[in-house]
Amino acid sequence: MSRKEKILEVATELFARQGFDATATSEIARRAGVAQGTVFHHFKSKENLLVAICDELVQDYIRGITKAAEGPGSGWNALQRVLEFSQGFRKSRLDSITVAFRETRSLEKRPHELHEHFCGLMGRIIEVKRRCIERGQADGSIRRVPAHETALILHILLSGIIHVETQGLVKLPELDTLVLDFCRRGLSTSVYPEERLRAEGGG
């Protein structure tokens, strides 16, 4: 692991546990085993370090769902893999996700270009889900629903679960199976065989 990667790892852990404002760069440096100047050499400021954590997180997520979406099978199979990857990612990267959801208020005064950057990344996430839905509609595995709006709803659903979980607002039960079943019942034509029949030109 490089020094930069170690700094990111330690900062993520500290920001998640004690908050961005309460974490000093000197503590990050000490825990990472580097000089404080090394932190500033790589990231220039504590705010830039927070941006890097969020950016790496979202980029990793996009790579993961893109790979899941490009696998074999129907559009519904692809969307199911995306949903399953999303739920696994949430569990494996909970510290980074907590930081991204809870601490980004510290970035509100950052340049407009940063906001545009992250909005663009969110757009790419929604686009992957939209393509799965359109693929499923083309092969008859997903119902005829507005593809973009449905992809946006799925994004909000998954983000809402993360928001509640990271804020500690409610003690959530295990939802993975319920979420997948909810989406299947709402979207898969296996639940609505008459729609698959129409998609295949049989009615």
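How about the form predicted together with the DNA, since we already have the form predicted on its own?
Just this one chain is shown here; partners and other molecules are left out.
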């Protein structure tokens, strides 16, 4: 691993654990085994470290859901794959996600172009989900709900999980299946498992 990557790795972990403001660049340098000047040699400022972490994360996420959405099957199948990828991504990239969710505030402060950069990326995330919904509505697998707004609700739901989880005040059990069911009932046109059972069993 290059020095630059090591610095990024250490910074991600420390930002996740202690918060951006509470982490000194000197500590990052020390733990990465480099001089403090080296941090600023690779990343012009502390804020740039944060941007690098968030940017890489969001780009990876967009790449992942885009690929998930492109797969075969109905729109609902595609959307389901997007949701499933999101859940897995959340677990595998917890530190970076924690940083991105807690510290976006630090990004929104100063640089206008940076803010717009991330707004654009978020827009693309919403769009991938919206297209799945539209595709599902075209092929009849998803209800006739407003596509963009519903994409937002899905985004909100996924964000909410991360927010509550990283906030650390409520202990969350494994919710993946339930969330998926909740979305299926809310969106899919197919009969719900339990209702199918009830219908078949003759309630």
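Positions refer to the first chain, counted from 1. Just so we're on the same page, rigid core means the largest C-alpha set that superposes within 1.5 Å between forms. For clarity, every value in this text was computed on a predicted model and none was experimentally measured.
Core-superposed comparison between these two forms: the C-alpha position of Gln59 differs by less than 2 Å.
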